[in-house]
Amino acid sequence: MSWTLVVVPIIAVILLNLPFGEGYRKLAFPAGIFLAVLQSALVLLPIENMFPYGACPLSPFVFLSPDALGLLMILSVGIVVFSALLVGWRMTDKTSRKSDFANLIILAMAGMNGVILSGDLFSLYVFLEIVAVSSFILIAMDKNREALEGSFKYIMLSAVATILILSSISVFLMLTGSTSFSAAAAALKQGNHAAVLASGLFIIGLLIKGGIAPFHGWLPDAYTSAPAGVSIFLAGIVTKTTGIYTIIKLVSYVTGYTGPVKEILLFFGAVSALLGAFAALDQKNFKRMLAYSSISQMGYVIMGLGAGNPLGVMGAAFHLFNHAIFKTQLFVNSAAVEQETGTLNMDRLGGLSDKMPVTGATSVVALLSTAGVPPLSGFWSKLLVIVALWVAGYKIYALIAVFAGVVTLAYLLSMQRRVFFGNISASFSNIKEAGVSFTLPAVLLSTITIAAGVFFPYVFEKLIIPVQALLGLL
């Protein structure tokens, strides 16, 4: 049943933290790794009806069988959680903090699965908040000034998003007596102005949670100040699930791809793609540059959705998955650099590829995919988005997407030059390649990026084409 993807991680967290079982807390890391691998394997196993529809007997929440995009997201969650746990466990010092980190990751994993599988607006809200609260604590785990500030900014803006989302749900509940997707969609089809306002509030709330410009103020500080494993988790999947994926879900199940909705998505997507790209050009901190890059890349997803045609929806879905992979990899690489050199200031680095060949090589793969260089997977998803915008008549937005891609290549090549190319500083002459906790996920993610690009026709047919069915939900 679909609900087991939510209930099992929650039960695991409860059992791992029973007051009479202190020793069980040490099992949080292997439990998290097991759940992440199992979740990924369940999606990839060729078994029909692996996740049938079913209401959980242990809760009032409604869970749906995941659609094609939902399966992609469930797979993405498993891969990113696996990578974040490996890196975070290695870079966290105290045993108690290791256990806290793993437990919070498992809890947030349950919340994200709930977001993906939820079948009504209220269930969606509850699981969004589970992920948000877990993320607040994870960001502040180091308890230094920067971490607390980053967490506080996230809390404040997330609170605004929560107010908007709850207000939206309240309006739909008063209008229809239900929080189901179908009831909200019916109210909108009737042309009810209050329902239109409610849907707008919900979308704005999700734009905040997704860090889309100009609602991105919390994101660079949260990503940069968080511990390395948490940064991987946030950038790789949290904002993608709680913000971007949920927007796709709301548009597909509730608002539909109407003219005003598409114009809103196109505008904010273009602003995010450009603003994030240009802001990344001026960064010296490795993680902060990647944070602005995330803002830019999510602009592509929103623009693809705004095209409102099958090609655009497929491109948005594929780029959402690709971004989860290549951005997780780049944050893993930044964590490896931080672990070995003690700094993320790119102006102090250089020549690290000689000492860290795996990290340097996998970084090249990720940056080329991010920039949309063929034949890597990022090229195909960006191409789908650009072509979708062009054929839909949004030629200006298609050109914006191309231009943002050129800027992306510029700042990522600058990053590679400043961190991995050139002559190594004498102060780093004795460093070595990062351990297996860093190289294993980096190689795995690079392999996925290369394979998804080289075997794109197969991936497109089996995983991406089914996503276009989202257009026919209403």
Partner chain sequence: MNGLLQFFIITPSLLAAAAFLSPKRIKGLREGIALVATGLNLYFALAYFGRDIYATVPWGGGLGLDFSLRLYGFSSFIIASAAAFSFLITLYSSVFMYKKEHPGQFYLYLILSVAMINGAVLADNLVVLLFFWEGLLVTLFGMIFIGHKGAYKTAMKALIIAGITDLCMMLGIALTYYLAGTLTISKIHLPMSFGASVAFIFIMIGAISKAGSMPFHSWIPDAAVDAPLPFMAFLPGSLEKLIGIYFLTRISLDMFQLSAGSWVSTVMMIVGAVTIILAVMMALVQKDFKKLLSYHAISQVGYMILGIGTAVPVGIVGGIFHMLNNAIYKSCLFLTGGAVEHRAGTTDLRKLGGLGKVMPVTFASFIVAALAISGVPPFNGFFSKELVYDGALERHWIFYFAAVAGSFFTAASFLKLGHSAFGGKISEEFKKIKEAPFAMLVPMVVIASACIVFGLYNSFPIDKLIAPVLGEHAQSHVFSGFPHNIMLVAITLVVLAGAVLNHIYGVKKTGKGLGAVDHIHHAPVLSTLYDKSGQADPYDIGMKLTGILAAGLWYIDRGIDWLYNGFSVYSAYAIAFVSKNIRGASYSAFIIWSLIGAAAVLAMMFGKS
The other form holds:
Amino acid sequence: MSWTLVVVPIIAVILLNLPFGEGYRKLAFPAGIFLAVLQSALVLLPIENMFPYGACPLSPFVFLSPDALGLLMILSVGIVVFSALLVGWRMTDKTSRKSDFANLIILAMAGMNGVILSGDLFSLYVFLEIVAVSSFILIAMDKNREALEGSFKYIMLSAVATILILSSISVFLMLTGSTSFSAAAAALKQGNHAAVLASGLFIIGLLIKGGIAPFHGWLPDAYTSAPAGVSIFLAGIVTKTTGIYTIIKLVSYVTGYTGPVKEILLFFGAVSALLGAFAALDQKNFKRMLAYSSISQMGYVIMGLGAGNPLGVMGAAFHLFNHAIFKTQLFVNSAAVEQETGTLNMDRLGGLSDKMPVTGATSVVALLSTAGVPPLSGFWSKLLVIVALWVAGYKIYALIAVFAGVVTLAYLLSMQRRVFFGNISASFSNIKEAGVSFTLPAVLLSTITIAAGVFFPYVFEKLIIPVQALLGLL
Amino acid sequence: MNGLLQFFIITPSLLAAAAFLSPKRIKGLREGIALVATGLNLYFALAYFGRDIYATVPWGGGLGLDFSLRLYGFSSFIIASAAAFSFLITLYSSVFMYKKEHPGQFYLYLILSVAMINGAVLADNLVVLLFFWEGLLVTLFGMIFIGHKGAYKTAMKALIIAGITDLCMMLGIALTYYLAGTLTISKIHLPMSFGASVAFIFIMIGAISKAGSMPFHSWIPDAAVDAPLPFMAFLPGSLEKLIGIYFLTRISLDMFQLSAGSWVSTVMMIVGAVTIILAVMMALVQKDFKKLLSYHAISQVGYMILGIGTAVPVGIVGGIFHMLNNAIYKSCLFLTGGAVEHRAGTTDLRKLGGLGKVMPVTFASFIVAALAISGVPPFNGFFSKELVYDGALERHWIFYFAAVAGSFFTAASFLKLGHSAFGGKISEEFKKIKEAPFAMLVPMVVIASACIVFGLYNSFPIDKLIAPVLGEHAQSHVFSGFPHNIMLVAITLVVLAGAVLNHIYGVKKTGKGLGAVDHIHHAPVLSTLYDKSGQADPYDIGMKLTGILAAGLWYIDRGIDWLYNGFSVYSAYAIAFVSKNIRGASYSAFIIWSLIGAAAVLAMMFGKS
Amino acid sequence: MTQETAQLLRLYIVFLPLIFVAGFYCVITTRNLIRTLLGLEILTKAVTLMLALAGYLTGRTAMSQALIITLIVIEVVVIAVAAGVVLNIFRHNNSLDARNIRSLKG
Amino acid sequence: MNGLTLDIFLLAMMTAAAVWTVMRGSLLRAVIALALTSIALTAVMFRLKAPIAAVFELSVCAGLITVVFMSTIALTKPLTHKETLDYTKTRMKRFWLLPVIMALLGSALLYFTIPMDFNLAAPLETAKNFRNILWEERQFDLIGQILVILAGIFGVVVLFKERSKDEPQD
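Form predicted alone done; form predicted together with the partner chain now:
Next comes the full complex, and the chain you just saw is listed first.
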């Protein structure tokens, strides 16, 4: 399992970029699609024993067989990379730029798999950096003014996060002599101040990478200025894996759900839920609104985590997965709109649903799921989070979550009205539905959303319930 | 159902409908049906007099609302007197209403009112009582409405006042039901706790407003002018007082044990006293025959309420007896007024004068009734007032003083009325008018003789009818016969003499009967009081208040409206603007925010430990 | 914790924060983009120092050296990419002033 | 005892070089100051018995990164001498605060005794040499390094490539 997820992409990239002949470069896209599909299949279909090689030559010590949440993340990485590649490949114009895009996406995917699989603090840092570096390059690929600005801001914030993470690792090394999760957890259990400081620094670093409320400065600019395919990739999975998933992993494996940690998660989750929702309310640019919406939804996940009970963790994991799906879906729709109309300014858009029926319909599905309307998947995950908060006794936070949900519905409905309904402006009267590389991922993602919603008991039992184990680790 | 329901409620209603639907062409048919109806009613009232019957029809879906009627001593006495009055007044109106418009409607409402009153008195379930009580409201409105073109304003006024007070009564009944757990009146016996006294006050408001006491009186003087006269004699004059005071007695004695010391009785006494004084002061200055009588009707109610309010056996008996006497002489006075109006065409005292000579019988019955109402000894008014005085004195001298002052002014105003209407020189066009028609004279003479009979032979009404109502309180001593307290009688005689002297003085001073009270009217303090009394009508004040309230509510509504689609939207976008731009734009701003966030995280991390 | 290592740790606790403060101050206040990268570089050096110190104090110098090697490799790539981005920004604005990369507001 | 004074001297050298990089007016001299910091760091690491890391740091940081910065500065149009002079004057207004903060912080840290309640990890008995740690225990990081280098190559290729004529000048 871990062998294929990290090493095979490396071999693929090397083979694809051998110095002789241009022919190979065009293969990058199918290689990427294959790897993404392979990855999703690995999670869904029990083909573990198909690989004859048995024990991976690399020592098991370094590779951690992925836990339930890890499997879920690997699945969402696969799905999002698949859609991002499809859209990105179609939208980047020059062939050389296309292959760079595909290769970097593959590298980033490998990086993310590494993050999911990493077993100790330092390797977690290494793979975080890999994903970060490839994202910087992906954002800056178009080399236009906004893209460079967004990329530079991301670089600076990510660097600061790295500094904090590294200093935390060095303190843990000083205290425990090793960088593994269990050693760090043991040091924390003794409760000396240095260990608490180190875990605090690490959490701050991850909050910055995850784009949670006060640290979210870079996120709207990076998402909006990046080219369409890259912003799908970033919003869909990068911030989730490097930021939010790592926080869940750190809290589960190292710090444990102690009082102060829960308080931090709840407070910052609530702040970003509210701030993201309200900021999204007053946006002109379609992608910028979706960026702020991501901050708000990630705030939900963090709050769910902060509830500290099994229901909360499950809710957070399920919302993380759902959000990966319907946020990617919305970004794919925005890419389709950008491709057809050339603009993302919602004031000039309008009435596109009759010209672009599939995009319009799938956007409605994603919108309803984000807002948490039954029977779609978003409803179940938000319900789990809110119920978990209420049961855990954090009644005010539950109310904040509900209120943020209301504001979410408000800005998404206003987006839908401004972009897809209403009357179409003259300049867009001759546009037609976006190509198959937009409609295919859109349809695929909305079917997943609906399926996850309708077959919730099955999905819940198979994928989500095992996530409870995270609570029992410490 | 042994006849209770059929004879007292269903037959009058059917006959009322028949009277209304009968064709105009056959002259006298409607009057005949009306007479038959009230006659039958009187016959059954007398036939069932004094019997104890209880009948119930399970109705109202088990909510304890079954249609139960109960006839016993007190209610049979009320029904009998009501039947008597309605018969005589129907006889009287058969002539009076002959040429007036809408006679059909008049008889419909008349007989229907009789049915309603029988129902209300017989009812043993509060909701059934409420049903008939509200029925009276409709007939009251109808009868005023057909008075003349402009009568609808007074009709509306009466409807609103009666409506609001009935609402209070409903509230009281609901509270009683809550406290007592049952709606059947005979089963309710509540101690005077705070809740019970509040319920008592609410129901009392309903009862005394039906009887026409002070704060709810303002429609009666207007109705006197607008409504057809027999209505004034019929409802405000007698029946409404009967039923109002009957229910007041029931709640004071049966449902709630009204004790002498409780604040509720003092409230009643104050209401009674105030009503006596203010109404009679207003009556004093009236220049219209009917208006003067209507104010007296209000002031007499004060005596009854004061009597019952004393919660002393002698007072209560006095109050109830006064209710009966008042019904008698008040209706007689109204009938005499009607006769004057019928013959002379006007009731304005400035035009009238010297009718005594041309209408001797009307004048004679007027004199008897006036003496009765003023409380001159041999007549019935004297005996009931003495009982009320006795009760009032027992409680507090101020109430006794108010009652006596009331009689002084009553006597003075009736002397003025008698002198200006019947006495003095007769103007030419009145010379040739004849005595009132025979059908109008009979009821007047019968009722006037009743004043005398009930005066001299008062032991029958008191001992047989009223005393048993008091039940266990009162069997100790006898109330009838000559009043035991001689000193009170002496004071009354002095007061009456004073009234006569005042009248003579006033007449000598102004030269004509009408001016007999001018010296009181223009007295320094009283004159300002009189001027202001015009606007002090509670009904107008109420209307102004509701207007202001409505305007206020409209503003509140606008405010809430703004809160929803104005303020909330504006603040949402304001917060959005802040949360959008709080981030800053340069990466150094982001780093500064991150350091602030980091400080917060570390603070929280170390905060707890 | 021997007296000698405690004294050494005491020394580093005085100097390390100074370097961190210098690095953060440079990153935040400078207007020139390249100098921002310099500030980043100073911070990385401080962290490298911390790792080395940790290794020395716990006797696991070999382990800390491995970590430092990986760290340096990664930092070189990051700085290279950052320099590339700065170069392109310069091509656009023809100046290295940080104030012209704060146009994305709201 | 002189070991400690040597440490103090080296650390002071490094901090001074860092401050010099930040305060220095002209960019070129700042990069040189950075190289100096790197050299000081190498010396300290030798003291902390991390020789291989020190050499690596020296060659990469002092060498490669300085080269990268030099080339970037070369590619960008450096300010003329006169511009740098009056520019440094305005810069001073923003940067005088740094030494003040550092002096304050230094004296504060010296003065207050920071609670050293934590105990350090016990040293390992088997003194593994550097090589086998890197290869046996840290393979996952090695894979990471390969990935980073690949990403770096792409980065350089994408970012540093001169814009070819036909590319849209957006």
